[in-house]
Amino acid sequence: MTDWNAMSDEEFRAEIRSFLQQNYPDHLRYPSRRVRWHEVREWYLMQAERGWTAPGWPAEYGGVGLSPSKQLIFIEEQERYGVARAPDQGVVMVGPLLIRYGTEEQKKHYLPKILSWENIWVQGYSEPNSGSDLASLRTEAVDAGDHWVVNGQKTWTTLAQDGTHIFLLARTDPKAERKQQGISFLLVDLNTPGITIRPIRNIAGHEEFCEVFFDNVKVPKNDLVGEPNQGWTMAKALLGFERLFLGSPKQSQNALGRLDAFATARGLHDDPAFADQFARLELDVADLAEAYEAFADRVRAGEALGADVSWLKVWATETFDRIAALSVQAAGAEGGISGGLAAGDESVDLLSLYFGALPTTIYGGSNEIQRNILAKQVLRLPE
């Protein structure tokens, strides 16, 4: 078996983009859109057969063991050559905290299945009038004796009618003190009773998110994670990885690209008030690939990520988000037409950029939020 850890970091990097480049379908490199379970199985299916569909996780749990250096250069890699992302809360998600916080029984029941892709796993976190105020959440779990009985209803959730599982955040004790506690961490099968799951249209006509309603579910007292009550502290652990995640500069990167290669087949470089709109925006794109290499280096170093990465979230979401509103006005007339606009030789889709870039702001936990956070915990100013 090969050792990756062993390679340079120059030497994986070369590693997986070849990888990349020989077998990675080249109609699905940049979606405009988030792509379905079906439209990209096989590939996922291809690299779990290669053992390469968990490579932060652990060896002892089935994956690569891949070191933090080596795997930021593997998500990187995949960012760089627009490969689609997978239905992949199991991955990022579910297993490092089972791995973290499992039983042994939870275990060796789910990591498998994740590495295998039969399980396929959706967040259940917002829910209406409780979406960036998390701690506000509504749907209960109640003790029923030899398990829970859940109901409720989660909305924005990605790609739930293509799921098998979801974990969810639950208020078992409607009693505490605070509202950051009496709320419990739990695994739900989708195919349970009571559940139902409507998906919503997005102004791009596309169903990526859905509302999940929770009717009298029955949820098995194993399916809980952690102890009961203790859900809130799970929950901020995985959202700080998300939030680097979130905050990569490669979607701000790729989008000035495809508005560069617009605005030079169309001359606009030309106009003083486009180039400096542009270099404004080539700065701020250069300021995050620093920004996002400095939170990096600590993933790398092994560190936890602390408040300050809510700092990275909000700056790589707004500055996806001027991009694509100066590539729209940048198309003028055209900047409300669906689809490919003539770049000379090529097509650039401006109109999905806008689209992509409108949820941004919200999703991962609201920018307004990521404010008050840092303004709480970093900047330590009175409420």
Given for the second form:
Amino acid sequence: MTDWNAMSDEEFRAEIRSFLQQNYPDHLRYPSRRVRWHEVREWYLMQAERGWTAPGWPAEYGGVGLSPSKQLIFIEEQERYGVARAPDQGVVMVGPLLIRYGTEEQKKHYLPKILSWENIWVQGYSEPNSGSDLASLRTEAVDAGDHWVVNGQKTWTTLAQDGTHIFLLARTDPKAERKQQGISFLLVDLNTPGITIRPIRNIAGHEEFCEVFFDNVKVPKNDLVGEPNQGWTMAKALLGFERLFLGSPKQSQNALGRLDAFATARGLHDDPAFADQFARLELDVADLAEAYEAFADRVRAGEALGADVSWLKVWATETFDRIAALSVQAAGAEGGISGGLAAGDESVDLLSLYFGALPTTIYGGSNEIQRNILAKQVLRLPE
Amino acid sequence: MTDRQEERRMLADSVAGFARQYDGIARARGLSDGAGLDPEAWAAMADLGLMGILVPEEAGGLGLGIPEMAVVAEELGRNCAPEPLVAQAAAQAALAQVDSKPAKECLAGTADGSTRLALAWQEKADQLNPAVITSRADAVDGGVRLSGSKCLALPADADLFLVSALDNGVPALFLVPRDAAGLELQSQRQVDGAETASLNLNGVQLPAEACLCTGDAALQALNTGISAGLTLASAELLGLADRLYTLTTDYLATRKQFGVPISSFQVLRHRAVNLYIQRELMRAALNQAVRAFEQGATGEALQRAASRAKARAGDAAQLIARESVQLHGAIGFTEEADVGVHLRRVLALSAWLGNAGWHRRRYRTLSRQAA
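Complement to the form predicted alone: the form predicted together with the partner chain:
Everything in the complex follows now, all chains and molecules, and the chain you saw is the first one.
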């Protein structure tokens, strides 16, 4: 077997890059919306057969066991090539959770099915009244002897309509002193009676996320992960260096490239006002990329990321948002036309950029929450 | 930590040590009040070796580079030091490109603090391309005669000016002493109290050896000096911005209104975070310019990196400075508060060698050419 970690970074990067160039389907590059499972299934099943579903998992659990620095390269190359994201919550969240806190039985049962994509996991965190204040969640799991009974509602569950399983944060001790205590991690089969999934149509017209309702849903006792009432602590412990990717410059670089193509074809760079706005964004993206690399260097050196990584998310997403806003301005009187706009030989869909950018300042912890975190933990401002 | 990092840390420590002994803000106020620069602080800086960082060892300097000088500039900015070390360093960086005896002698004088040197290349405030030269050098008996004009040379009280002129249509660099016959100096006061000079070259008579270099070598030396100046000004601006950030977040944490520290108000917390983000961006933009020097970049690649640093530093430092005044409230608008002293330095430095808007345009032009 190839020892990927023994390769030099350059060699490994070249390997991933050429593999994608030779194998990844062209029509799935840089999708303008979150793709559905049936669209990418074939590609990801092929990766599963090669044993590449979970590059970051230890080899003993069926992963590739890549070091953080190699994982970073792997993800950077996927982003660079515009590879469509899989419904990867099983790989990113459930797997690491079980590897760290699961029983042998849970690992044996669930991990192989994540690797083979037989199980598609979706996330059950947010609720209608618990968004930024997630710890106030009210979906409850009541001990009924040999099983839990779950009642409540989750929302913003990405592509739940494609999922087979959901991992839930549910309240198991309503009397706990602090709201963060008394929350447990449950693994739930979406086919269990009492579960209703209702897709939510977003403002771009796509059904990207869903509401998930639980009405007296019976969950086996052994599908609770770790200790009861420790769900919050476990969820926090799972926040690893993946937070870095929320601050990746790739979305902005890609958006700026598309705006550039449009502006060049339409002669907009000759307009000094546009040129200055464009140059400003170009520098915003360039400095973002420089800062991102400094954080990535820390990951490569094996350091844990601190709360300061939050500023990268704020800057990355707000930069993306500014590019998207300028794009629609650049389209002028055609700014309201949906679909691609003619730009020389190409067609550039500027509205999809616009709608793509809007949620980025909300998801992954809204930018207001990120600023709260920075003010408290990094600036250490007294409250 | 690598040896170079260790060396830079020690350099930063030694400037910080200097700053504890000599209060930069007091000196900056002195300069604003018309008291001029403090000769004792200047001599102490020379003793520390800060003026010889870019000067080769054989000329009595430390023979270090822009990365080390950037560490010094940042630390001086953090202490609001008003001395024109960065302006002189730009001239030193240009002169260090010239391999000649007069150049070495001049550099040696700058290193020990006995000679002050200024770049005098700009001819019009809005013409920032050093290749556009209208001043002329004409051969005369036993030497050359310079005619034309220069502006915005910093510091105005330099003993020697590094002047560009066309010799038969070819760019050339000259060392011009301030007492040269035919040189008329006028100074203009900057907002921080420092003075820049306009030079009227009314047939300035110089010996032939005053010409240091000609042609591409002259333009390259100028470009290197200007890129160094831009990078170092960005470092000094980062230091100033960092101090403003600290002053402001400290103020938010201690100032009480409505019975609570005003840092408890979310709108102020978020604005403080925005300042933090701007400061981090300044550091990122500066790091890439410093790296360009480390990697030996030249020509347009170097100019592009330097423009990028200055574009970010100019805008971000001004934003941080204005916000610092606002977040201090009325006291922030007084001379008593330290923010204003920093703000004036920020204004002067962000305009020097071209403001953010100009450097964004140059960055964009160079990027499109490179693509």
